[in-house]
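Next up is one chain by itself, shown in structure tokens, the form predicted alone.
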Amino acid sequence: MNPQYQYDIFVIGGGSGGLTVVDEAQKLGKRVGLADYIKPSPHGTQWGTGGTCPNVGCIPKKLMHMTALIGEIRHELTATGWQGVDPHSKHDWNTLVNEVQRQVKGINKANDDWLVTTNGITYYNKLGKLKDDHTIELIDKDGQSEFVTAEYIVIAVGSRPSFPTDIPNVKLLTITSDDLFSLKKAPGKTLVVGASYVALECAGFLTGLGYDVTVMVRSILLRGFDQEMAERIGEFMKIQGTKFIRGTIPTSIEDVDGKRLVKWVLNGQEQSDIFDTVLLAIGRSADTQNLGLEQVGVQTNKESGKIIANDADSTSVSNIFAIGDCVQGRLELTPTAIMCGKRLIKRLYCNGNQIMEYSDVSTTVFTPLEYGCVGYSEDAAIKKFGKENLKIFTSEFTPLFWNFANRKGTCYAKLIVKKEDDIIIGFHYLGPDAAEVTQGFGVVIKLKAKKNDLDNVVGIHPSVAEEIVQMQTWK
């Protein structure tokens, strides 16, 4: 411990990343601040402790995804004999909203009591800005001030969601996931504008949900995925009754009693409809606005506003260290937050040497039909090592399930392979419970097994999984 500093370690930002931070170092006895203050949307929207994921996030989202899917299974049940379901009942939107927001309190409550009660750790809820490489000025509700020194700081402030700069008064006229998962009015027709993983679980649970929902695409759906998954996601969504409008954005957007007016062009016509919500999933920008990064040297990107970090976390400032979000180039996953949190505390103060590792990383998006993946995408596979060098296996099949109320549409999954040594670098999977499929064949790639490896595994009967393990056919 440096006695000439108030902290050994000092966070900015308590989401994911920086609570891991604050949690490994309090656990060897360091002396930790820690620095949180949501800015409100510019609806208003606040919310507790812990970021974006269990917030605005991962949590409430995946939350009301498993609503949609609840009740899609209502014909299910019909179907199999219960009685006194209407599988054409409506659903309402304010309970689900309560429910939601009060597990989302729950964490915020456990987070709130974890750090008032262990020892080591100093929170404040204020506004964190650099001062110099050691020197932190803290800025409450009112605007007043204290500043505060530490040997290491870490900013870990995430990211908030983009808005179009050429749409007057868009952040009024529109809302984002930050909003969403509070909303207390029914959004009622929804125009979902993005095709982001943000973008296309909003619209699919919406859609299951009841609601007449339009999403608006520029040009691919889920940029940097697998684009033959993302087109069957988009078909399969289409099936649901989700309306897609390709190729075009809004160019204006105009309160109409209460509604939302929106134009657009498409194929050089214009075009308009009237929605109750517009709902903004563009991308995401770095919170680093007002950080103070440039008064003490800290080098980010001029165009995203991104911190540039090295692969140890390190910016440009030899003691102020950057993870998650908020960095260029690293994946925008809360495990990878945590991940990267750990293993920083562990180089800082246990002589470790490990690295976070951004590639072959699990990840689902929460689709109607879920897609799961890990390593290469087809595309980018074949960009890096010409297709003639690889083996692409795939297959298409309908759960067991589905056959009780004749669902529409079919699952997919994928692999990619290398002939040269028939290791798989590439897992894609689209259907039923793709998270709990992929995290286990996530850990498949990181071994970096071969196709021989899964063809002498026994699959388990009936499952959705086994399809991929008996996979033969290939492109």
The other form holds:
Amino acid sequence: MNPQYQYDIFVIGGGSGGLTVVDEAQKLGKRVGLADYIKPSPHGTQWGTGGTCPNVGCIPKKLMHMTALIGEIRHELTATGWQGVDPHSKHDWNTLVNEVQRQVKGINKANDDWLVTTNGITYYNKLGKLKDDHTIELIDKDGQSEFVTAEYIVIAVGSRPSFPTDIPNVKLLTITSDDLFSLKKAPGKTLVVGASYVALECAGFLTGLGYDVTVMVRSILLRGFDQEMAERIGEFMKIQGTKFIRGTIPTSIEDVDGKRLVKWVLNGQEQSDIFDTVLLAIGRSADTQNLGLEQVGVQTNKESGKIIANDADSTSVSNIFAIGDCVQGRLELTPTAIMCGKRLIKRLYCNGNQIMEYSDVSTTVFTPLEYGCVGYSEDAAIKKFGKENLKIFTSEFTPLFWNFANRKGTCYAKLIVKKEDDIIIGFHYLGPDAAEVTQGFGVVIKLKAKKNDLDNVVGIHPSVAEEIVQMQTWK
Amino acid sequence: MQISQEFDFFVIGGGSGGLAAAKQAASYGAKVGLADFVKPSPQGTKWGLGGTCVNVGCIPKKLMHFAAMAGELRKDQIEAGWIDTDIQGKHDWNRMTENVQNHIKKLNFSYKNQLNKKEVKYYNKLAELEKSNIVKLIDKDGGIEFIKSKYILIAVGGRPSYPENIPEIEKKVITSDDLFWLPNNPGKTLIVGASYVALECGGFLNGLGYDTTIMVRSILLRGFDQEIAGKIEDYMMENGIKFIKEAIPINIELTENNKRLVTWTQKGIQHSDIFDTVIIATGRKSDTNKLNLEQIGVKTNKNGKIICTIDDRTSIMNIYAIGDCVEGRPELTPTAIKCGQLLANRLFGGQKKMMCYQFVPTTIFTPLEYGCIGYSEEEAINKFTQNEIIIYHSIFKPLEWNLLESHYAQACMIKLIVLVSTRRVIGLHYLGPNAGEIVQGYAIAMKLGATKEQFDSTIGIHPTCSEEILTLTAIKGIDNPQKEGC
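Now the other one: the form predicted in complex with the partner chain, given that the block above is the form predicted alone.
First the chain shown before, then all remaining chains and molecules of the complex.
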């Protein structure tokens, strides 16, 4: 403990990464400070502790996605003999939002209670800003400042949705994922602008809840993901009723009697339509402006605003660290931020020597047809190893209960295997319960398993996951 | 004796194992024949090609389990904002069974097609061994023909067994052979047994709205992890299923209005009650007694199961046996399939690989599903002693369960059994939603010798139930398994 400073470690940002650092440090008896403050969205939306994931990310997203899916199950309910279910009946938006917010606030309260009652943690619901390499200015909602000092500082401020710069008044005329999960009024006929997983997941569940949804895509879907899988996701969404406008972006958005008149150019022609809601999901930017980074000497990528940190999460100022979404080159995921935070504290205080690894991290996109993946996309694998050095196994299949209820669409799995050593370097599964199916294979890929190892294991029957251990045909 | 056909490979039994072996052998160019014939149940139930799994096992079981789960979801639907779902809506048994049977018939048809495509000659006849290389085939009218084959594979599976202490029991009860084809809904049901068959059937019948009681002689799910078995029972009780423990039926009588008056003893005291349906699920026996095995010299154990070597050979050189009818094999479809394929590879494909039964993952589709791989806690302590293992455990609540407060918050559990010396994960137990989907990937990891540290250093997918398996820290005997927050 260094008596020179008020805190051993001060964390700016109480999200997935930040709270982990706070927890791990206090468990070791350190004096920990945390500043977490939500700058309201342009519409005034705010939320409590926990960061993006529990408030405006993973958690509400999954609840809404699950709600859309259990709406789908109404078709199966009828096929399996249940009476009194109308598969075409409507959905009440407010019931869902209230339920989602009830859960989110439950998490906020659990976090708050823990922050307030745990010894060694001092929590500030204030905006943190670096004054110098050991001093943080804390600004409350009325603009009053106080100053604290710390031996180590961890910046874990995450990110916020980005806005295009060329559309006047865009911030007031559109909403983002910051606003969607607490929207007081049903979104109605919605235009989703973007092709990120955020865009597709939101468009997916909104369609499932019964809204007229269009997705406007500038070029490709799910940049960075396997493109064959991305296109299949798009096709499935179309079967579900989502409309796509490909190859363009909005040129203007105007308020017309409370609705949104959106114009765009397609094939040289100007087109337009009126929507109740325009949801922007074109990307997220690191929330690093006004953090005082430049004056303290913490380097950032000028274009993206992301903080530059080394493998040990250290910034250009040696006692200032940065983790999570706000750092360049990191995966924007909750579990990686959490593990990164844990390893950081181990290195700082427990002679730990593990740095964070970002390869072969399993993720899932919760589109209507869910997509779980680990490792290389087909495109990346071909680029790195050459098509002739790879065997790409594929399988198209229909889950048991889809057959039973005559559901449209098919599921698809793909394994990318290196010919020379039979090691599986890419796993792709498009089907129900993708995250649950994929997780175990995350361990498998980490173990550098071979295709032969999958062939040797016995399937669980009946399941969808067993399809993966029965793949025999390759491209 | 006239031999009507000669084959390289003749399979008796068109179930999971038999069909897989036949198709695989045919793919090497062997001349293959297959005989499948379903002897009707005592209640007269019959079915088509495909064996137990497709007709009276895994497939209809999972569909009905799914129907029950879907019914449960109606409450979640309302909580999540779907209007016009009538939570009181009744379940229409006939509609469900009609759809299930249509699906099964599609599968029967598809199997026939597959055999056709592979040029496997299919006989819908009952087979019997005539000599070690000659099979007698009897059709439903009693017509007989004989075929000769270089290799014979017995894959006849099993059928439900009946208790022997109740006179004419076969007329008064049904089994899983009949349940999925029942023309009228089962009504108030008593299930006798504590196997996964008993619990799965009891589970979905309760979920579909029927008054369900399960009568258990001693323990639930013998052979499975008993802590998890206890939690499965708790969950089923929370959901309204009644258990009568330490009891066996001593008499079943038909009443005037065709119900069943069942009398049983429990702790020396006699009880009775009336049920619409009694399902016996006390175990299965090998369907080998009419195969003429003894005369030919194929050795079986006292339970009728065929005794085979590790390469599936019986005591007669050219006769093989796989699947449920063989002693010491797990009674599962995927193991039978794989075993059949590997056998065909060895006989016709010049390959040597044997079936490996280590770390075979399975799932029980009870209302709260249970997926497991490797050692149960009891088996691990028995083999390795308490000091050589560490058990990590966790009780967790799936995110989606937060929609409804009525979900039993402490129901879901994960256990990992780890060897102290190598840190290898030798047992994985997951009790919660989507168990089958979750457990599959881990089976490969465990077969590869994955350690607890390798599990822990794999990054989770959020939010899922499966990620809980990668974040276990509580040790049984030291720490509380219950987690505290998000």
